[in-house]
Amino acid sequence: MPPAPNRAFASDNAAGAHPSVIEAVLEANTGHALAYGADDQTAECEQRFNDTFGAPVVTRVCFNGTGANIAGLATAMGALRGPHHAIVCTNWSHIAADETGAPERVLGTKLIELPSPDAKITPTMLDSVAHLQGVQHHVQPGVVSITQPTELGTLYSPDEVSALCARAHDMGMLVHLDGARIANATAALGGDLAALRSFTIDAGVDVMSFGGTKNGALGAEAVIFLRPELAEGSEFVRKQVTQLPSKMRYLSAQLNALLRDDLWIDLGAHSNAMAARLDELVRDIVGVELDGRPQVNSLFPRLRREAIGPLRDWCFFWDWDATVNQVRWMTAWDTTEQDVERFAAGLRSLLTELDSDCRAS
């Protein structure tokens, strides 16, 4: 097998920070600036998000994705004016499966998890919670939370988001969008700001998290209130859920670097392209089973069981569903063509060697 391409396919979380982000942080590291967002970088960041969405929005910079989701959801739940509301999401959603029960513990809010084969919610699926409304014995569905792209690498089209928002709003519910990988979705659905707006503010999404960490930032996220009136009290909520950065200029500077000249979309497009290239190079290898083409920057192949351990020892990646020998490979903004080619060559070599051993025995 050729030299391993390090950990290039473990996760986009494993990637380093983009040089422009590092440079922006260094530039911000000059002199004294007022804390808690009263600085030039944060003012610039807020304006850049207004420009990005083509409308006055309210931006709250946060430390991390889980915190941004909690801050956004907490404010949305507050807007509903009652602790008896619940959040509707899929069983695959990050807030349900990968945030250690943070919404339940921090918000004291019940999650209503809807089973979904593709990790997406449809308007029809909301009918399954309609019977709860108005019945005093049940929590009241208050917020629908979707992820774009989903944890299975699937995408909502703008029309799908619009239809879902319309149904949710008809039911008196708000819509939250977890955008940890918003750059990958935007790149896949058109690759410009019009594409972003088409499945967020234009589609009727009320509040969202905007991810930077998985797309070239050191660590910076934001909650964006696309309906500014829903942001009432959000500055207090952000502090209360421990997401108010003291030296906010450093987080805002990272987001400014990504938003400048739409670098964030370019990085997402590159990540998606590397996943497509990897799919192209491994799809014909005997012992690799793939379903549809990757829509963003993730592949979920099923491999021969005996190949998984040696391959992971050579180039680390995570299991996805061990019961069917399914793993996850993810590309990132800094994944190179050479990384992809070496990984594909190593996989092909390993499976060929295993085939030879089987025939020999």
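The block above covers the form predicted alone; next, return the form predicted in complex with another copy of the chain.
Shown below: the chain alone.
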């Protein structure tokens, strides 16, 4: 095998922290600052999110993605008068599949998981829960939670989000957006703040998680209440769900570094570009099956089965659906062209060798 990439394709969660983030943490580390958000970095962070969304939003800094989802959804459940309101999402959604049941435990709320081939929800799909409304034996559809980009790497267009929000609001529901990889979506959909706003605040999203951790932070996320009146009680809810950072300045400083000059969008654009480049380099290799072009920073190829083990030993990645030999390759803000080229070269070499072994035998 050729030299392995310096960075594997396991996850953007495996990437390190961006130098600007590190620098911001160091700068924030000067003397004392009041805990729990009464510090300068947090005030700056709140202002930066107002500027980012072009409106007076309410920002609640949290530790991690699951926590931000829970804190946002818990507050939304409060606005809806409680857990007899269900959260409608897809079977792929992180809250349904990858949070060990945190929503059910902490919110006491049922998730209605709509099967979706592309991890997206359409207005028409919401119709399937309309018959629950008003019947005392059924949970009441309360929040529709979408992920942008989705867990399958697909994207909602701004129009799609708008249409979904309109339908949800017509049904008396709120809209939550899990933006753990919001930077990748923003970069893919225009690459500026107007793009961000087009599929969030302008489209009618009520509350969202804004991810930093997967995009160059050490670990920092925020819940953004795009409709401030929904944020009532959110400071208590955040603490109650264990997501109030004591030395908040260090998390806010990370977010500030990412928000400054829209660095977060640049990082998202870079990881998207690396995924696109990887796709170009491997799409035609025999033994690699790929569906459409990657929209953000992940590829979900089906590989010749014998290749998966050796390839992973050489450069790590995760299985996606082992029953069909499907894996996930994910780029990050720090993935380099060299990483991508080395990986493609190694893959090509491995599959060629397997192929010739096969022919020889």
